[in-house]
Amino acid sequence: MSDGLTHAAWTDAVRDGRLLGGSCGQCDTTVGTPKAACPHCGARDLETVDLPTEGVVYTETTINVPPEGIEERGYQVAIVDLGDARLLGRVDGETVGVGDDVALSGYTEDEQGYTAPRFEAV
C-alpha cells in the first residue's frame, strides 16, 4: 500500500514551488495530481514522487468565459508535459504555444482556497 498523496500535501508542495505526483506500482503510470487509484489500471498503489518544475506545453487555450466566481477574462491555461505526467496550469506573462518550454512560476488560489500551479515561458 502506498503513502497516498493527499490534496493538502499536493497543495502545500505547489505553494512551496514543488510539484508532486503519484506513480503507479503496477503499471508505471505517473499522474500529476492526487488520485485515489491509477486512472490507467485502477491499482491503489500510487507512490508519491517529485515531478520536474519545467516542461513543454502539450496544449493550450485562452479562457474568455471563465467559471462562476472568476471575473478575469482572456487568460491562458496550458496542459504542461512534465515528462512522466501532464498538469494543467495558468500561464503568466507572454503567450505560449504548443511545444514551448515553460517553468513553474507560482500558483493561483481561489476564494475557497483551491490552489493551481502557474507556468511561464522560459
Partner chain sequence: MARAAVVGAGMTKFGVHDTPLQELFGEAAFDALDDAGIGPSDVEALYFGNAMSGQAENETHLGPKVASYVGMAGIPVQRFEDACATSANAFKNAVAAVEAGVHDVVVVGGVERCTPETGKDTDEMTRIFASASHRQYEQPAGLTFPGVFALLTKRHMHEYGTTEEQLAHVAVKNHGNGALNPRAHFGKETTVEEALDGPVVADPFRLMDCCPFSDGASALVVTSEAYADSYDAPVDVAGVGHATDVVPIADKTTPHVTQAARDAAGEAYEQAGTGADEMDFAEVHDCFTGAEILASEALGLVADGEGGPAAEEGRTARDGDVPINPSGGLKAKGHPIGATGAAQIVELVEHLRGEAGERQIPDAERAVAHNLGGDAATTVVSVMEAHR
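Right, the form predicted alone is done, so what does the form predicted in complex with its partner chain look like?
Since only the chain itself is given, any partners or molecules it might have are not part of what comes next.
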C-alpha cells in the first residue's frame, strides 16, 4: 500500500530544500510528483523517496508572454532529469541549455501558495 505522498508533504519538502518522489515497488518507475498509484503498472505500493537535488536539464524554454498574475517576462522553465525521475521548475540566474548541470536553489510560490522548485546552474 502506498505510504501516501501528498501534495502538502511534497510542498513542505520543497520549502525545506528537499525533493520527494514516488518509487514503484512493482516496476522500475519513479515519479517526481505525488501519485496514488504507479502510472505505468497501477501498483499502489509507491514508496516515498528523496530525489537528488542536482540533475541535468532535459528540456527548457524561456517564456516571454506570461499568464495573468506573473509580471516578469523572459523567465526560464526547465524539466530537470534527476536520475530516476524528472521534475519541472523555474530556473534562476543564467540561462541553461539541454544537458547542463543544475541544482535546487529554492522555490517560487503563486498567489494560492502552490510552490514550484527553482534550479540554478552549477
